[in-house]
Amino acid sequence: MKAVLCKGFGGPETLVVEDVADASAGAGQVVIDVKSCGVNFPDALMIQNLYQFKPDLPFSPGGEVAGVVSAIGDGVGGVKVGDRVIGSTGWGGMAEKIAVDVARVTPIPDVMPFDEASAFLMTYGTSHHALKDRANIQPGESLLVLGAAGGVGLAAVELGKVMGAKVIAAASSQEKLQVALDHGAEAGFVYPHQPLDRDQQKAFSAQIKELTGGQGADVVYDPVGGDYCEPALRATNWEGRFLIVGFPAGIAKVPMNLALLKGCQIVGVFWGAFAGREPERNKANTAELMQLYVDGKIKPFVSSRYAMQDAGDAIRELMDRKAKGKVVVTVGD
């Protein structure tokens, strides 16, 4: 089988194709004939060897894949041949089939394209879990969400609707941002690039409460990091939460006392350890995304789709913040 392999850490365009051995099902696990692979930031980590998993070379990226059980191993119950499903793989999924331990793998419905349904978990999973597992979002509170035209900001400016909330989009660009807004957001404003400076921190705390009625937002929703953390902060209303998802912008130091100043809380989102630790609670919150997807509420926007070959420039578009929405990578027919 092919696959797309890191075989030295360095950029995307260190990836190259080759043969590599079958893979085959061990006890507890399910063969999956991978269809189309999600694209994330951690793939972009660790193929530089900046991530938290750091798997032995030679390993392929790709942490969710769509396709079809093509072989179960001993013990597997629940799942069967031919069954259309996602994998959660960490890694390995740029490959045209995956060996997948069965507790991390999802049924997906029958009208969900193998494209979509590669883009659906791992954003929607950790919107779903900021919002409603950390944030306890209420309808009718406010909610901002930076990198909205992002995977997991847009799916979090989708899943803040349909709890109810006030979505307030905020992004890097005009084009950027008419996504979050033609995905529910209810307004928005573009920010500027980094660096900031203190008047553009400003700028940016006061856009913020204008758009919330000089409030300032109930949740923020921050997957970006960066010069935009503290004026973000500083924005919140009292009894706030801010939401850290990621640092693609970079790691911010905020001044601690913003939160007691506010009576905030600065809330950790790690959809992943969640998942391990509380399996029971995430595979009820993952019946509960399905079904918002077959309801016709909720729907990955596959903004780019790219060959096994050219898995690095997937990957590039990823890394330069281009990307809208969700990137993927087709793998089989």
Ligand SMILES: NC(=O)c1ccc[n+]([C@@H]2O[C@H](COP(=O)([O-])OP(=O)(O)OC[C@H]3O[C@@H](n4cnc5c(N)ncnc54)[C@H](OP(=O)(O)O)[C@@H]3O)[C@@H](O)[C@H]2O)c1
Given for the second form:
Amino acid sequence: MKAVLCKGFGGPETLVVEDVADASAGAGQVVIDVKSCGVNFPDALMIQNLYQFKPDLPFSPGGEVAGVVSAIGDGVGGVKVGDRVIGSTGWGGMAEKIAVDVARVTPIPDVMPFDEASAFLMTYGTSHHALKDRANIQPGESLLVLGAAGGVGLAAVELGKVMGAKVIAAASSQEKLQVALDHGAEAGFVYPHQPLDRDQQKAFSAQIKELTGGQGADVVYDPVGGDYCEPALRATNWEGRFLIVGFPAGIAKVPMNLALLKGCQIVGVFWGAFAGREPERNKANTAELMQLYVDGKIKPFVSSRYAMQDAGDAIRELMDRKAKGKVVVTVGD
Ligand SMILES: NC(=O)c1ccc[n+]([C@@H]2O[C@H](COP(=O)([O-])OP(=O)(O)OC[C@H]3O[C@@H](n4cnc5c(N)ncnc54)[C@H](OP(=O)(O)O)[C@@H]3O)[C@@H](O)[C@H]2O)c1
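Next, give the form predicted in complex with the ligand, keeping in mind that what was shown is the form predicted on its own.
Time for the whole complex; same chain goes first.
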């Protein structure tokens, strides 16, 4: 089978496509014939050896796939050959086949095409867990989403709307802001590329205050970090919840007195760890998300599709801050 390979840590241009031995199902595993692989920011970090999970070389990037089950290992129940599924793989997804533990396999509805399925679980799973379990967001609350046209950001915009929040989108270009407005944000603003000087940070906070009637946001969803984190925390409402989701712009250091002054919570979000530690709760959340999809309330916005030999360009699109919604690599026919 063909696989995209990271043979030495480096940028996306170092990835190659090679023939490797076919994947086979061990005990408790299924083999998925991959049709589509979603691209997520962790893929960019992993190939550079900058992520918390560090696979041995050589490995294929690709943390989630959609495809068809083609083989079943010993002791596997509940899944059969021919089932259409999502595999939450961590890595290894940019390959024609992958063996996955059955616990990491999720059946998909017939109406869900493979490209959307491969762009679904990581983003919606993260944002749903963040807003529901970590922020306990309530109807009528204001939700500020930074990086609102990115993968997890756009999912937070859609889910925030579904949960009855007033969604305010923030992004680095008018084009990206428009994507978020088209997907359910009620209002928004464009922020500059960093570094942000003091005046730009103050203007950033002032825009959030203005769009929340002077109160600040009840919930802040931050998958961006860097210079954007502190001014957003300064514009968080009393008893607000500030969700720490990711750091493509860098890991911010913020003055902790801000949490005291706002009486707010700074809340970590780690969906993968939650899913591992609390599989039953995660399963219930996933079922909720599938129902929202079937009901037409959420829908992944797949803006770019790449062939396997161009997988590096797909990852590059995220690293260059150009991606809108989701980027996928098409693997099977
Ligand atoms: N905590 C969890 O459980 C969890 C789960 C999944 C992903 N994540 C993390 O969430 C973050 C976003 O992941 P994603 O897959 O949604 O990525 P993505 O689609 O690339 O979105 C990231 C957004 O960050 C913004 N950004 C700011 N500075 C950037 C930079 N220097 N390079 C690239 N983007 C930059 C961009 O929006 P603007 O240009 O509008 O600023 C971009 O749309 C990553 O850090 C990822 O590791 C966390």
